[in-house]
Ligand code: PMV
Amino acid sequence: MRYFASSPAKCIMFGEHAVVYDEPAIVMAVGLRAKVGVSPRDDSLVKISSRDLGASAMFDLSSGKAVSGDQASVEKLFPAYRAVEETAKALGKSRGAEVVIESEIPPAAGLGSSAAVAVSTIAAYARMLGEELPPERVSNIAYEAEKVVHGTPSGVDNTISSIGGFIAFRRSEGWLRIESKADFELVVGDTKIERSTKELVAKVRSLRESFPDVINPIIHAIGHISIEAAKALREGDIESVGRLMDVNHGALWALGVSHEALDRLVYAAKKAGALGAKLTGAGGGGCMIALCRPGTAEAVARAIREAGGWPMVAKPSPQGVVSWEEV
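Structure block, one chain, which must be in the form predicted on its own:
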């Protein structure tokens, strides 16, 4: 018997970095998914492999240490192992397993790749142990596993990968679904520049500690942008949503988390007719997003490609994590 789970990527439309400081963010699940297959072993070893990363390593649940695999593979796959470890801890039982990861989500691009893999791993491994966990519990376990990747994660990545759809998220209050009247298309432009979310979050924290009277108002303003954007989305006012995206990008640039490649794609998208464009995720590389009127996404995607990016037209994913088993 093999046990499977898949979960969607995330796209932060508004509020990245500020969400770490309990400001609201607006997040949508998109139809790029991470799939994980798990099969049981008769020992305490967890073998994890990822075809996309070209990595394979083995860990021992009894010691919590890697027992095989080169250093690069161990580092890439340790977050998935932590997802297994946290699941075993939460359920109070464990068993060795073979874990195979297949993901459509580009890593280190701001689309929540690590969280989607963690969520899928947890759901599949729990099912192997005889537990079909509700999405909210999968999310809570994934949050603990994500700490090894991001240090102080906001919780938004594991939340959206678990529940899917389109949400407003605040760390101290949780999430609520947004019912939007807005009709739009979203283009994701990947710079293919990898970066560390953990390092960028720490960079903003350091800047805030050095200049609190300057940085705190910027962070608070980003939170207000999210609130205004939620109103505009509910009312179907996509022009205002686009303008707010532009303001949000400027605020993130001021926090030092943009990148010349991101700015180049943002400006190219705007020139091609996008209503608004901004980086998404931690910044420093990774991806940007462009808001488009229906029927204009292909022209914007072409402009992003010509500017050196790798565009994807993103469709919302109403479905969060799902799990199943096969003989």
Contents of the next structure:
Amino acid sequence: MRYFASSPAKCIMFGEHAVVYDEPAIVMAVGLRAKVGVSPRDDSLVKISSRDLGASAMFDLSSGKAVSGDQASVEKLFPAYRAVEETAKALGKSRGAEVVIESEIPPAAGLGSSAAVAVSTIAAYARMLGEELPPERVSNIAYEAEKVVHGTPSGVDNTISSIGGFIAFRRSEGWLRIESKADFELVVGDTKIERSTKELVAKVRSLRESFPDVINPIIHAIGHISIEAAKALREGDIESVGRLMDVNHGALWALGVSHEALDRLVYAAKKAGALGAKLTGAGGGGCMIALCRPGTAEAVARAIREAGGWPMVAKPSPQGVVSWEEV
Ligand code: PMV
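Show the form predicted together with the named molecule, please, the one above being the form predicted on its own.
First the chain shown before, then all remaining chains and molecules of the complex.
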């Protein structure tokens, strides 16, 4: 028997960076998924492999250590191992396993690939141990697993990947589901430029420290953009969602976290008919998103490709983590 789970990528639609200062953000699950298959072993070893990452490594649940695999593989796969370990701890039982990761989510691009892999690993491994966990429980375990790897994550990645759909997220208040009536397609454009979230967050912090009276109002305005966007999503008013995305991109540009390549893709998408476009996640490279009326995403994707980006058409995913088993 093999046990599987799959969970979606995240996309911050509004409010990145401002969310660090306790402003609300709007986050959406997109239909790019990370799938994990787990089968039991008769020892305490956890063998993890991912073809997409070109990595394979073995860890021992009894020592918590890697027992085989090159260093790069061990580093890449350790977060998935942590997810197994944390699940075993939460359920008070464990067993060795073969874990195979197959992810459509580009890594390190601001789309929450590591959280989605953790969420799927937890749900599949728990199922192998005979437990079908509710999404909130999976999310909590994923948060604990990510904390060890990433320090202090805001919790937004594991939440959206577990529960799916749209949420409004505020650090001090947690999340609230947004019932969106909006009918749209989203094109994600990857610049393939690597960036460090930590450095970009530090860059905004330093700008804010130098010019608090200038930067604080921008951060606060971004919070208002999220509030207006939540309203527009509930009402299905995609024109307003698009206009607010443009304003949000401008504000992020002002905070110094855009990049020439991101701006190029944003302009190309707008020119090809996108209702709005902005960078998503930390910026400085990584991905942008373009909001499209149904049926227009292909043209926008083409324009993004012609402007040097790697486009993916991504529909909103109402479905969070799902698990199943196969003989
Ligand atoms: O790089 P990403 O997609 O994980 O986005 C980071 C989003 C920030 O708001 C910049 C940081 C954060 O912790 O919320």
